[in-house]
Each structure stands twice: as C-alpha cells, then as structure tokens.
Amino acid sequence: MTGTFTGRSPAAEASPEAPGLSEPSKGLTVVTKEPYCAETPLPELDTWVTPTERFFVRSHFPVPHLDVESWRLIVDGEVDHPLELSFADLMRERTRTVVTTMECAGNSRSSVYPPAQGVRWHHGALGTARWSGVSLWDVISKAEIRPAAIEAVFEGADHGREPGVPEELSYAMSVPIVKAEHPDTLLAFEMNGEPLTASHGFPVRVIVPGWYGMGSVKWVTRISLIDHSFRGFFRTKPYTFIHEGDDPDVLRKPVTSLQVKSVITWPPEGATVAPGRIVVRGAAWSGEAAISRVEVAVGLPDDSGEGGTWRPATLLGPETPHAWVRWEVPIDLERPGYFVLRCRATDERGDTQPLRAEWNFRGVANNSMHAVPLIVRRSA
C-alpha cells in the first residue's frame, strides 16, 4: 500500500496564523542559527514516526509569515490554462496521507573527510513522518500540462541571498514529470496529523518521497512546468555530485534519490554499557527499493570494510513503500573494554551500504556505514 485517502483534513479549520512560528528548539541540536538549522539526536529517532517537534530541520533562509488567507498557488509554463489557487481550493480535492522518510542531503557530512562544503550535519538530519495533504499531480493536471513539459518547477516563498550570487534567490527546486505524476508526490498541508508548523512549511509544502529533502520544497508558491531540464542555483550548485577536478561550469549530476543507508539509534555514541547482552536498534532506509538485510559487526574495519564478525539484525514491520525499517539485534559484549558498533544495510536491488562514500565537494549523499563507540565498564 502506498498513500491512504482519509477526506477532508482538520487543517481545513486550522488558524489562519502560522502555527509554531517560535524555531522548535527544544531537544533538537542547532547546527546553524541563521539560517536555523537544527538535527535530531540520534537516540530520539528511536521511534517508527519521529514527533514534530523532534523533526529535524533545514533552512535556506528565513522562515517566511504566511496565512491560509492570503496563501495562493500559481500553475504556470507549459500549461495550456494557468492556476492561480486558494487554500480553500487545496481543500477541495481528496486528501492522501502518506508515511515517508526525510533525509537532508547533507546529513552526516561532518564524517566526510577530506572535510566537505556545507552545513556540517552529523547523523541526525533524518526523520520519518506521516504527510497529508492532496496529490501534487490531481490538482496540477487541471492547468493541462503540454506534452512539451518534462520538469516540474517549486518555487518556496523564503528568499535570500547565497555566497557568491549577486542577486536575491528563492529558493527552488525541480523532478522530473514521472516524479511529479506519482499519486504519493504531495502538496502537503498537515505533518503527523496537525497543520504543519511555520518551519516545516506552513501552509503547504512539497513532498517527494524516496528522494533527499531539497525536492519538498517548503511554503511552496508556485510551480512550474519547463521543456527543458531546470538550472536554478539549487538544482545546479549545492545539490550536484561534484568530484575533484571538475570544472566549475560544468553541469554535474544532481542529486535525487535517497542511496541505500542505515544508522544505529541505540546505544548513542561514547556510552558506557555493564558487560553482558545489550540490544542494538536503528533504522535504514533506500529510495529505490526495499531494505531486504542490515548486519552489525563489533570491531574497526580493515582494508576491505570487513573485520569482526557481521551479524544479521532482524527487521521490526511495519513495511511501507517510502519509510524507513526498524532493525535490532542482540549483541554480546562481555569482556570490559572500548568497542566499535558498525552498521551496514542492502536494499532489493543489491546496493549495501559501502565503507566509505566516494567522495564529493559538497559531502552530498553520504551514506558511509555508521560506526558507534562505546565503553565496556563493570562499574557501568
């Protein structure tokens, strides 16, 4: 099963005012304070879904006052009859609630080394929650999308300015029209049932499952159908592959879909444990296929990423297309001492998370195995 239809949303009734336009601090970790950037600690995604308020989150600037009221959604480009939208027209269509994981393309780039261009997130920049809102497609389609058109364009209402880019940005960011046409694709107004908190895109935002998070573009205002492949600032600058040696005006492969990966969220990092069996749980996820194995192996690596022995976890349900999978598997530590835990997952199609990510400028998509240390003490 993918999406689910449950009517009509109780965001149909919410405030006009942004709900939670105070930055949601409390136990998140700040990363950057302007823009606020802001991850989750890792023993607090110890959940299927993780809380709003426990919900990491990624700014590119600051977070715009919008209001239900005054909210509209252009639909323009290669359109045979341009949409200018009203909440109260969003609300008129059949509401889809999707369950999906979010990772910041970013996360984990603080283990990259050499060091990479970026906000240095270390693990927590992930979080699985439950979307609801309509069908990006149900409503777009109404405009009569050209044949010509291959892209869909979000535009976000938060605007800026970046290093090195003379004139003020939104931001913006594109998928391809099979993306945009998948009926779990959302223009989303609630998050975990409740209307959607002014950082994570009051009164609509963009959601695009299996995919990293700068494809659901937040406080989304417009969208665009392009014939042509799209080259904003976004698309073609922080969220690409660039590799050592590459010139800088050249296009580069962009990032997309979410790389096979999993993290361990029990225990954290540097804790100290009593001899004996302890429980190690975590998640991993892919964007292109199921998760089918997550092994843990105590011990450093050698050459090879093997070393120790890898133990096969078990998988904790429940299985749905876009979320991440809970896994735990008892561990045996008897002997008092310092130890590393690694994790390493594969996905349906064959892709295992590998040692060490190939490296890239802006540390993007990194999806090295995850390596926990923690202390054996008696007196624990």
Ligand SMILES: Nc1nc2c(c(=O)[nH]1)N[C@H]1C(S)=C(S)[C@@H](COP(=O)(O)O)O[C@H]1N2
Second form
Amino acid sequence: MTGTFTGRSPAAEASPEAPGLSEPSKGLTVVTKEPYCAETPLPELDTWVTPTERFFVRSHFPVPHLDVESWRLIVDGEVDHPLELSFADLMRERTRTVVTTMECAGNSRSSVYPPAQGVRWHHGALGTARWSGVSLWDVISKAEIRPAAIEAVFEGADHGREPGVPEELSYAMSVPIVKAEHPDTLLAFEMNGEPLTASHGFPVRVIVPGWYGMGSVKWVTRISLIDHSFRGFFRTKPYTFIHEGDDPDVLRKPVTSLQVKSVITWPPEGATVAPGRIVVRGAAWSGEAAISRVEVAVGLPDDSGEGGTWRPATLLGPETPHAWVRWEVPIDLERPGYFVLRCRATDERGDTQPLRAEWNFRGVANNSMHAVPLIVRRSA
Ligand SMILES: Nc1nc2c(c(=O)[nH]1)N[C@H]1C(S)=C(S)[C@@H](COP(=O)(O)O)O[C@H]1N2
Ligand SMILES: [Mo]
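Form predicted alone done, so how does the form predicted together with the named molecule look?
Shown next: the complete complex, the earlier chain at its head.
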C-alpha cells in the first residue's frame, strides 16, 4: 500500500505568471527572473512526457517574439549554395517526430560543492517532450555542404550582453557534422503536438537528442557550416569543462552528451509517510546508451557511495532511443524515523552515477546520485 504524503509541494511556491512572457508558467519554480529561468518541481516530472506548461525554461536573453510569416532561416558558410528558407519551405519536407529527454547542463548545480558559477538549478531543469519537425540534414544538405565543413553553428534570434564581453551576443552553439547528419536531429516546430510556445523557441528550434539542452537552439534563424571548431562565447565559456588551475585562454573539453543520471520523482523530497510499503518512482537516462539498471538505496552512503540497502528497480520503459525510462521499486519502511533514499542508474556502456561528480568551475553535467530525505511517522 502506498503511504500518504504530507510533504509540502514545491509547486505551492511557484509563481503564477512569468514576467515578460505571454504564456503563464503555472507549476514552474522561477529560478531567475532575468533572464527567465524556471524549473519543474520533481513530483511534476512523474510522467513519461512532460506537459508543455510544466516544461522547464532556460533562456539567456529576453524572449524574441518572432512572426512566422517573416521568419527566415539562412544556411551559409562552407556550402556551394547558400539558402534562405521560409517556414513554408520547411513544411514541404517530410515530418519527423522524436521523443527526447532534455536536461540543462546546469541542472543540479545547487548541489555542487564547492559552489559553482551559474544559475542555481535544483534537479528540475529537465523534461521529456515529443518534438515534431523535419530532419535538419534534409534541409541543410540542399545547400550542398562542402567536405571542409566539420561543424554546424546554430544561431538564435535572441541577443544581449554577458558579463565580461564588450559586444552584444546572439545565442549560438555548434555541433559536429555527425550530429547534424543524424536523422533525429530536428528543426522542430511542434512540442507535444502544438506549435512551439514563444519561450520554447517559436517558430522553429533545433533539437539535438542525446545532448545537454544547450545545443537545442531556440528561435533559430541561421545555420553556418564551418571548417574549424566554433569558438563562440556559449561554446567556450559556460558550456565547457573547466577544472581548477586551467588557463582561461586555452580551449577545454566542450559539454556535449548527457551523462547517465536518474531522479526520484516520487515521493517528494522531505515528504512524511506512514510506516509500511511505499512505491518509489523515477526516471533514468543517458545520452548515447540505453539504461541497463536502476537501484535505490535506503540509508546514508559511505565515502564510496555504497552503504545502505540497495534494491533493483523495475524498468517500466518505454524503451526509445532518446527518452528517459521510467522505473519503480517498492520499499518497506516499517519503523518510524528519518531516512534518506538514493537512486543510481547504470547504462549499457557500464557508466554509472557517482556519489559526488567530479568538480568543475561551471558546475556543469552534475550527475551525482539524487538523494531524497523522508520522514516515516505513525501519525502521517
Ligand atoms: N536561442 C536560444 N536557444 C537556447 C537557449 C537560449 O538561451 N537561447 N538556451 C539553451 C539551453 S542552455 C537549454 S537547457 C535549452 C532549454 O530549452 P527550453 O527553454 O525549451 O527548456 O535551450 C537551449 N537553447
Ligand atoms: Mo542549459
């Protein structure tokens, strides 16, 4: 039997309306107002597909409000035939739908220690959506890409200033050609069966399955093929692994694929439950491999991350290449007390989650084990 929960829901603290946005963000927790960053409370991530109004928003600059009639996509750079495409041009291509899990590279930054620079996300800069659009490659290959091209740079219509940078910047991010060629890399115009909302990239955004969210450029208006590694601000500063002592003028490893990770979506952190059996539920994902195992421990970890009693969870699926799997495991908590649950996923490559992820200056790609404190109480 499932226990009853009296844990205060983080949703209760959510702001009803996001400032400067046309659509309300009910159910999201606003992390920063400017730029607008809002995350999903974990209990709201308890479904395979995340409803659009509950899907986190991460924007670096104010939302550009674009008009579908005047929107154009330029394809240029290392191509023989530069293109300028309208929305109607895109609609002539074959439609493709991909369900993919998106996680911000800064997700879970609030639990990085020592504290790292950046938006202090808890664990909810994360969600899974059904994206429809056209394969990126079907569109850009018409420009006759030259063999010299090694990366595609996606540029958004949003722009503004970043600390330490003298000039205005547009949001831009690159992917290697192999990622641009993948048929599931999309120019998407629908999210969960509806046109994109303004804050999620209307009218067209890129979707790069298997990568952290920074590659899925919203409000895309230009794609440039280049014959070198892109050195734009967002590629080389926030979305890169910087370690202690690194020379700021030397390029570091870029943040790309999602590391193996899992979260407990039920019970909520800090919930009070009655003694007995609870069914712990959650999600697990990994960028370039399937999830092979999820385990849940009751009890504090030792330094290795072991400790406690580990129980294998049942993987509920669905099994698709780019989306998280749901899992659940019954846990018996007969005795009143204060407890902590932890979960740990392992993928088919054998990658697993650490107790504490290796520290980096931006606190990116933190895939340390999620822990949920829980109170078992007779009067719950
Ligand atoms: N044009 C543009 N695209 C962008 C961003 C942005 O600020 N501007 N943020 C990126 C980051 S860091 C993430 S995590 C995802 C978030 O997408 P969402 O707001 O639809 O959840 O968009 C990416 N694409
Ligand atoms: Mo992000």
